[in-house]
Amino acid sequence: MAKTIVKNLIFFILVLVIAPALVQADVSPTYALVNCRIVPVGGPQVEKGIIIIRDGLIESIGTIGIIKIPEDAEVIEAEGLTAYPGLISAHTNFFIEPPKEERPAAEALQTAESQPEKPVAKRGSPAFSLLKPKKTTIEALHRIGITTILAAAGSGIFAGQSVLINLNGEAVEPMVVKNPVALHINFATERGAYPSSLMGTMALLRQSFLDAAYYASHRTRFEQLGRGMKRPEYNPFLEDLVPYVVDKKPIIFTCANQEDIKRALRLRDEFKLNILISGANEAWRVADALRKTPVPLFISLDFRPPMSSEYSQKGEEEKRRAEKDIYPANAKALSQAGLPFALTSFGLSDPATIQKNIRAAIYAGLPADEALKAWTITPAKFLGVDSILGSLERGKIANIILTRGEIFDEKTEIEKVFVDGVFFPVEKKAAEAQPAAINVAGTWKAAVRSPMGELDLTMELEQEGSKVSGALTSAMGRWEIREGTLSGSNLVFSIEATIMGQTMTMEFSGTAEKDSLEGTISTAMGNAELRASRVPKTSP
Amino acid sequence: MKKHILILFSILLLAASLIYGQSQNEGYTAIKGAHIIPVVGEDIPVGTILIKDKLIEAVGKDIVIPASARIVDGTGLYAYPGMIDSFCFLSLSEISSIPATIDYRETGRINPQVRSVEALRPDSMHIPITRSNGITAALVVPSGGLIAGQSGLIRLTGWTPGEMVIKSPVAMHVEFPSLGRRGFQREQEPREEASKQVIELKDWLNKARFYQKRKQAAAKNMLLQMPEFDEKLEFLHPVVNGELPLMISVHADKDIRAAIKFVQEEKIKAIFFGMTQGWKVAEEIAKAGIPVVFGSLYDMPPSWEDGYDALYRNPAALQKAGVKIAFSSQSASLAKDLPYHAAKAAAFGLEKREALKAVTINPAEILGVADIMGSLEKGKLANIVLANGDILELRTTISRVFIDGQEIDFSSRYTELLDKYKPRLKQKK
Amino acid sequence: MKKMIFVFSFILILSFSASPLWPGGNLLIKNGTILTVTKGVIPRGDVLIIGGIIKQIGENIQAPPGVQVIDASGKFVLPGIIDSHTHIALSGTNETGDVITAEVDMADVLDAEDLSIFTALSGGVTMVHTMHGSANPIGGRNVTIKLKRARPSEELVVRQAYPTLKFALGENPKQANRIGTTGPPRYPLSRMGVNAIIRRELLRARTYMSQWDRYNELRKSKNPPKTLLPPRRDLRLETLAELLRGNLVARCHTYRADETLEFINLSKEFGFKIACFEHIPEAYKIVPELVREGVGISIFLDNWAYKVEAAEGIAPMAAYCAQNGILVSINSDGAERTRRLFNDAAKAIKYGGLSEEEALKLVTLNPAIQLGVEKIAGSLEVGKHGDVAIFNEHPLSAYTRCEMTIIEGDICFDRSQYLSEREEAAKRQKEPKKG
């Protein structure tokens, strides 16, 4: 019964994505989860428990028998299942569709007059305005227990403000829990424009912070005086910045390596900013600096050593060793150092990898209960939503997952997910993992068309079962394929590309036939079409 | 009046020097009292080298010096054979960033027809500087593409290209397709592409063989049709005949193995060049009997795993495995540094004498001119360097240099420019 | 009595403790040929480093308890080599997004994990001035670092060194060899443009300074106007103001003699200090002027002819300039040459007949003076930092090899240890892998 209702509901939403004003609560039933074990996080466990969900919230929670099942409740028998708070990934780039960048018009010859006196920073769009939720991704995230994510744009120095969303459907507005959450800043560079280098980025950040403070003080003075003073010229970029620089709203710095973390700390100290640090898979290497003045850390479970790391420079073997043995121990080291952190899926797109890496962090020594906190109450606290999310308590949002087994155990499967009190049945993985229908191994000639121009590529693919690996080679260098899967004729992989010294991840998804391949590469900078044809083997 | 006398005087001087210069070309010159290091044969602590015209007439302790001989006092000096740079761009490149001054690179990938010695610039400013440091001959090479062209051996003196050429062609130059990694960078060409290029190379050699066969057959039998003229195949003849060696630029161990296989399958003469990972396959190279010319050692190691000193210890590893080795500058503006590449290898395990051989007799043998140069021996060209110490040493001053029996002048861009500006020091401040 | 016990226990601790009691490294280098650079050669001498500082140089020094002894018999001990101009250990070289980029600071992008630190150490280098590139007429602030291995980036910075600002003249800033650059040509395209744009920025900086002066004066006045606002802070102009105030010194990349003289004129026009000219292959043409100005040069010994403005750079220049009263250092400009700077120094003997001591100064004391760190580095003297290189043969021999590099008494490179580790690794690889 419940299932059909939910199915109908999803269908409803699918049909009416353009009319997102419809709120689920109107049709959402009241649920009673009975006989489940409850791990509320931050409170004692309940062996035989009951949770009542009404209007998207936890109406009551406790031991069975003490709490009565309301008359209007749909009873869900949860014997043998464990209820956990839904997991929160506190930094992701999911669902962000960056605006198509216009190709810059051919630049004219620079002259002494045309040179700008001061460099202008690009203003990032708020993540909310770029949000395009995808059903398949939401399902995939539900399957690993994630019910809430922080979505932020991935590119640009000033990357706009992030939005916290509950994965409760596909319409954007009902998903929003908090917006804006924080301003995101990346230690990125511009191509062919200022700043083209990291030191330029640092200078631009400093100048922008100074300008914002100056702009605010000018405006305040103007407002105080009322007249007799020329009004400050309106500046939308600085307007965006003032709340963070003057009013100390949170800024999230994405830090790819230990030096980035130190850079973020320096900026915090220089400008008295309220910062959070994300990425930070090298946080343990700067634990001393972090301990001096603690900062909320959103630790990514991406264990690939950053390009700058010596582990990346000493050959493939060393790099693999570091990815396997050294970087997974980051969280454990931070926990031993007493530094507060949340764990995030930042940098990872494949749910299986996210899950695998949580286990790797635990295997490396992070206590499982700390891992759970780092996925629930800690990120909720860092994001300022711990009164409504992050644990199973009365009155909090009903983001609940029901598992068979301990949450992070390898064999554990998540069976049921509630987000904002809406029930989502979790389909078994088996449905997804079709065996590969064809063999794509071999060499392919490919052309990529993007708004930035065309690029010819040679793809070398290798295939083992449904796993696909290999590399893409072009005039821009050689990019390795990671996490490639061929399911049926659907080919998905991600590419770690280094372009002008910057590493970025690109996702390919498309379909493969015997001798042709086509699909889309999505990058932080926009999407590109890829078409490839097989290069026949030369017989020697 | 004073001015006129000055001019007259200088004309006289000039005339005198011309006459003197001519007389130098003929007759005997004896270098007396020097410590002679002939490279081939025992060192002679105090000895004489007798030069007649272009050639060495005698080397030894007790040499009878003809009365007419011009005497060069070598007391306190060391005499060495002139050094040979086995791979450089001298006379083909002046200012490396200015394409107008670069003549060792052609467009296209297959250029067996081009000859480096046909682009020589005898006036190159790099030549006087190089020979003043004891380098008297150099292999000047074309570069780029798959088949770069033919190199030639030149003497570092002469008014015309013709006067400079000692031997041409010396080798046909090939850039071996890379199957693996090279340098800190990842491989540039996918493996498949590389093996395709090896196939292409083999294909060219095969075609050259057929082309030659058909031509020979047609020459014997008027009824057979001559093959259509093909420039590239014409110039690959000497390679497939085993007359002209291929000098193969190859670096990574994987590639070196592939190159050895290629050489053996094609049954051609070969010299390897570069070989930054040669030490990994030293035994195999030695077994194949292919000599090796190293490029500049002033480079970073190919990969971290190879070690910081990979390039420095590479020559010792190959030499000890029994490979015949030679050094090169791989440069034009820094061709003068040839001895220091050898010394660097000596600092990392190569015996000093082997290092010296690798810039004298070994290159002469590898380039097929050991009968006329590479050591101080009777009958060889009188390419002689006098120095106040070890010629591979940085602190050593080169005192005199003879090329083909003729003493060369040490004036160069260095001295000319310095002399021009020295008077400024006396200028009133 | 109590005191006695204290002293006694202190001695006890001293003699049994393997870990050093002083902060910084402790080492005794014994029986080496000590090339002090400033105080002659000790044929068989010792150098004692305590707490990172040279405490004693001489013969037959006894090792204090717990201090590691390095046997340098048959070896040469010299001050760590200093590279006055390179670009290693940085995440970035040029800020090419603009023409004037005085606001950028290379200290912001130190990369302590750059493997070039290790390769430089393998050539006896202990300190480098690592700089912004030469793409812009005014680049950015540079930073002097010690190559302390496996230490956090902030610990590398040498605070005693001059704060320096990079300038560049000639072909690079005017983009004469546009290889690898894209986009339309930019202003300036000529040497006159380069000079004009530097002058423009310095004039702007002057204006900026006077705006602040006026503001401060008004603010302190009895009745400051209610509408008084401070000028907008501009980091680019603030950096240049620091230069004009003398708190920052110029390091100027220059090739031709003429452009160098023009830059000297600019420095007089605006009253800023030039610490050193970089590369300057035509320095020998303007020796009187350089001597008069007291500006040193940081050069390649003989690397030349890679562009038109480098086609008159001559190898004898180092010796010639040094002999005529110019402070000369030899730089690498990059990771490869930095590890053989001692070879370049030796060439100043061949080309121009510099004495061995003077030749060694080109890569030790002279760069130290140019960087303003001669009180702590550049020679082996008591009281200076224990930054030492040990070579198997005389460092000016072509056959020499660096065996050990020490920074503040800590061994940062040890060839014999490196070799044994490499052997171990090779053995491990040969063993059949389990599983």
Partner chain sequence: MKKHILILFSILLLAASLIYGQSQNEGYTAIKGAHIIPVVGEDIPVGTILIKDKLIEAVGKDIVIPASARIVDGTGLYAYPGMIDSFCFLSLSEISSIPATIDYRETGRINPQVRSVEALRPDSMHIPITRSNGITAALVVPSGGLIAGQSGLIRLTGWTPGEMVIKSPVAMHVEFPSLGRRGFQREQEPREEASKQVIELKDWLNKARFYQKRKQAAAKNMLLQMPEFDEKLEFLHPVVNGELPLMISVHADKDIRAAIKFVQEEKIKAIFFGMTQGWKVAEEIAKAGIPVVFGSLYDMPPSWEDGYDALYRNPAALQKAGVKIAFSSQSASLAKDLPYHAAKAAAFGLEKREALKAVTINPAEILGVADIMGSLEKGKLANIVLANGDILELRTTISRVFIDGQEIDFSSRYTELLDKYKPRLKQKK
The other form holds:
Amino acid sequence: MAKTIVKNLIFFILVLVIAPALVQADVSPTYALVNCRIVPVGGPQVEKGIIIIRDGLIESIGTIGIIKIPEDAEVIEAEGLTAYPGLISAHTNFFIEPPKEERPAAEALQTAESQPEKPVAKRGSPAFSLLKPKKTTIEALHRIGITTILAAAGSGIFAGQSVLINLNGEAVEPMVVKNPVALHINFATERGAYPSSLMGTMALLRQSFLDAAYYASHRTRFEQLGRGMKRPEYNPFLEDLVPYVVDKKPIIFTCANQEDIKRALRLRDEFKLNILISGANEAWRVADALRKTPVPLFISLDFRPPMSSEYSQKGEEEKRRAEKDIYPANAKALSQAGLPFALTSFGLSDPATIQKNIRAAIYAGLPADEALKAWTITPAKFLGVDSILGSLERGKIANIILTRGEIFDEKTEIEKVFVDGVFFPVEKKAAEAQPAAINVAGTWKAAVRSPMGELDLTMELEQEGSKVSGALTSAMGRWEIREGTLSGSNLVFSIEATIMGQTMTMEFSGTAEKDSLEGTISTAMGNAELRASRVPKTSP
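Please could you give me the other form, the form predicted alone, since above is the form predicted together with its partner chain?
Here we give the lone chain, stripped of any partners or molecules.
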């Protein structure tokens, strides 16, 4: 038994450590995309073009016949396809796994009640430290053309710093384009604690900005004088805030309604902050104020009226009408007002809804070419990465999507995706899931067989409708099951496995019957077979 465990431990270490190293050591292939129509965004269209990709970059781009195909290039025939820059969603909560509470909620509430008016600002966690990329979500975003996202934590007043990532795989470090990007602030309140009102939130923000400015000034004086001056007490929260208040690094305010936009503008003017505004699906209501002092806008495609909206106050029917007819026209109104903006998926978690709502904004009057800029070059400019992303140009990162049809047309399909020059074939969207044929909830005894040996497991499964969750337990530890779905008798799920302090994701696909289950686990080094049998319930 001990020898079997050792063999399997060696196998999984090879999967976890050696395989990724070999992949990273491979030289990036060179591709030639030939005979495609090119919409570069940054220049004129090319009807019959060629794009050379080498080492993750666009080496050359132009008309077929003028650009020479390198001898070492893999030629991809793209006749009938159109090449666009990969889309950028400049504010999302994708892949963010919130940190666990440091103390029980009851204890926090008791402390808040004993000190109801003590203004304590909480530090937000950097988004990079919370990232948990998921293969299925990455594939779903590829299917709608998104190759780059700005990931930010969503909760708290000071929500932490965001990170810009390319969707080129599941390992976090190779995905990072820029980190940190901006500090994110929400006009939120604290439940059962200060601040419990938006007035209190504004007071907390103002006091925090004033404290940061004083803290920086005091620290600078001490650095200049040193001897004879009391050393300033170190404050980690203010240390984090100083670059944004004093050095004017960017702050992204998330604004749920028109009043939040006004609050953000007042804080910007009062403290001379470098701000961007996100969310803002009521930006059209304050277009005059935004025209006077322009600010970069990340406009959400979440068309649900905010709770403060008059449409939300008039009943469900009026709210649905506003979501369908009024809020989708926000982008058109801003375009007509001459205000630059990017479109984002903020507030939406389903890629299919993102795609549908892009079309809704176009149907409401936003020109398609402006919609394309709002998903490519404009967010790249706002985020300070337009020299490397946002358009198809020589020397830029090879984030390219190939479509059959105009990018935002309802019948258009994205057929090929390149991210950092890595080719990702796009699988057709799976058919709508069927109802689960059985209930797999319960305990299962399983064995995983691979060329390296066999590993015995116990599976504890839970099921709610077609959704399956649970965990696998073995001599190597307990591994969580995520994103499980049972469609008919077809079972798929991801396994979150931690081995020697490192975490990897493995994918299971197979079939389930009443008392048996079998399928394949896909890993970085190959596949392993899993077979399981249900453990009968014992009588009480």
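Between two forms, the rigid core is defined as the largest C-alpha subset superposing within 1.5 Å. These numbers come from a predicted model, not from an experiment. Residue numbers count along the first chain shown, from 1.
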Any chance the CA of Lys68 moves 2 angstroms or more between these two forms, core superposed? no
Is Pro40 displaced by at least 2 Å at its C-alpha between these two forms when the rigid core is overlaid? no
For a quick test of reading the superposition: does Ile52 move by 2 Å or more at the CA between these two forms, rigid core aligned? no
Core-referenced Cα shift (Å), Ser487, between these two forms: 5.7
